[in-house]
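What follows is a single chain, given as structure tokens, in the form predicted alone.
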Amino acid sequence: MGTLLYPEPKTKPGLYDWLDERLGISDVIALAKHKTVPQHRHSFWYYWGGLSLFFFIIQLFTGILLLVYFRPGKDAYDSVRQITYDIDFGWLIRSVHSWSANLMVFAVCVHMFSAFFMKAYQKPREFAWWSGLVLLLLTLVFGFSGYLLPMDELSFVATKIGLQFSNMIPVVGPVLADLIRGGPQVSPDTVQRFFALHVVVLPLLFLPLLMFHLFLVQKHGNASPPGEESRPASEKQTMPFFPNFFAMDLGMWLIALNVITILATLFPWDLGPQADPLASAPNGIHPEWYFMPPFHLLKIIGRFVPGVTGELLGMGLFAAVLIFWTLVPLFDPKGKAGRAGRFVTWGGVLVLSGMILLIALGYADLGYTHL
């Protein structure tokens, strides 16, 4: 008798198999497992790029929630007052959004300086450096444009002072300032323009550039400090990106979430009196901490070189630092260590030390240290 052959029963695929067949999840995981991260005494600094991304995600999530109730223009202050005092947990969402904005700027700055001192701008990572630098500048514009939106007394006067930097640019400065303000003075029209910039223009610029930056990091991997780079291959240690480094990254995200929660609940973000364009500026007006270095440096220069000359000198110094920071990959190419490399490193030390010193002096000059 012949043997009857029965087809094997078809097993119903699970959700993972169903998704994997359509999205190729296993291929992504295999790629993540293949990727490795250098492991050395400076590996801690690798987590700051992920922390920057985490704070940006928090910004997106809380920003969407605030967008439901915020009304730009003449009703900006009333809508923020409603969010802060009338909407359930509105004060918490606003505080989380504001604190995460400051922490995002801090994380991006730490990430930039750690990449600088690890010489992660050298071949073949030049475009990762340049894209990261543009992301930092966009992050600062995010902070500046969002600062005005509550239209309270502090944000109104600080924005007026901040826009004076545009007036200092020769020839095009006043025209640019009027274009940003929507007129000769900061007004509800300025809030409308800043709102459009904050929630539409900047995300459209930031997100594609962020994807490009992450692609370059994936393509070239994490850079090692020069001391680790020169070690023999047999002495170099690495860890798999997935699941080892990924799990550590998530752990850092959890710590960051706890920090934001503590800050937002114990130190909720204030809402000052409504802005009055006719009132004089209150005492102690100052920009956010990340704009304090140029703000205080201009004050120092103005004491010795008052007037337009001092302003032009300050703007020229800012431009020189920005040009130096942009051209660092060309000043210090890979494989040509020497006087130029040491010059670039000490230049970075000078910039970092100057920023910290100017922030400290700026707040000391105001008579308090609360950031």
Ligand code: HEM
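Residue numbers count along the first chain shown, from 1. Since we're looking at a predicted model, the values are computed, not measured. In this text, rigid core is short for the largest set of C-alphas that superpose within 1.5 Å between two forms. What changes on going to the form predicted in complex with protoporphyrin IX containing FE:
Relative to the superposed rigid core, the position of the CA of L357 differs between these two forms by less than 2 Å.
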Given for the second form:
Amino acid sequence: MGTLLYPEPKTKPGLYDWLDERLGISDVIALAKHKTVPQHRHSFWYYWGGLSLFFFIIQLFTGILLLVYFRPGKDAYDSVRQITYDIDFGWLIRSVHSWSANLMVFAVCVHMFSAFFMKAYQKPREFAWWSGLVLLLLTLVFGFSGYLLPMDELSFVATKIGLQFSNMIPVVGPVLADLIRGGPQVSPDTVQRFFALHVVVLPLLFLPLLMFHLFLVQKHGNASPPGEESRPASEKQTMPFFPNFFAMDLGMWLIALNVITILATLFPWDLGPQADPLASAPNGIHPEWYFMPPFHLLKIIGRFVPGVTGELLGMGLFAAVLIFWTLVPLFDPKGKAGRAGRFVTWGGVLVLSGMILLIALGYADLGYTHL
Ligand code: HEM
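Right, and the form predicted in complex with protoporphyrin IX containing FE of this protein, after the form predicted alone?
To see the whole picture, the full complex is given below, headed by that same chain.
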């Protein structure tokens, strides 16, 4: 166990006492000090949950600023053009929002895979895993709905193609796609719907779920990877969460802020020509990198098994991976090391390398080098 960095002041200021009596601040500090973080050679991966949180906070902050000028519906493109070229620093806020969205998806994926390989889904953290998966799903829907909002050529066609995936779901798929689009075509009505989803529905779902996720982490603490857990207690090292680990978290946030600033200023987010529903799709159209794995998987399968059979095969394979990923806490329960545990770990290696490969092949296929 670590030692306190700051000794308790002998005489507390009157204001602190006054607030503490009413708000219970010392209880919260005691709770934060109670939590410790395991220290071992894989501890670096514990920062990625906090980094996901940081990018989400940036999204909230820049999203509210964008709301000041964004107008959904028919005016969407014009308002984004105004934000990008006319409003002071509008381009910067838009660029930070778009880059941070991508970095958030990246951080959440790293966080998920590190939780997976540390077997942090095992008892008693099953609900941290499941709530995390729903947070990932919501993050992806945030990305998908936000992508359309500028209504430029690329976002229009990518959304059109993205919604065709829904058509592949038997029976309910086409009805669902019409409902999401607000008609048979992507139109200003779709932008209006996506806007409501992006700024009202998703935050309302995301925030309480995030609180639940963080509450569970506070309750159970961080999991150690299996190799570290089996060490004798005398060899295990920990660090107090507050203030030590928290200070390191803030250091990582500062690095992340620098990364966003460099990307957003050196590579300002582009705005293409306005979407034209009658024009043919421009060359090299592609989804965001995080939707590339299912998109490219279907493309590859379609080359070998064309038509509906290929589509169903692709969707089936994708659904099987999703089910494996969701139910992994049940396949690989705590204390049952051996074959099942190794099978699950290799399953994770396969999923991770498959995703990286599909993204790389997807971009290579498009002739793209810039993600
Ligand atoms: C979408 C945003 C997310 C945020 C903001 C978030 C935030 C956090 C934070 C701050 C922690 C504590 C620090 C750490 O262990 O890294 C944590 C822990 C955890 N998260 Fe997430 N998380 C998110 C998504 C996910 C996803 C997608 C999964 C997996 C499916 C997941 C599974 C877990 C698990 C199992 C823990 C406990 C880790 C441990 O015991 O070491 N989280 N999360």
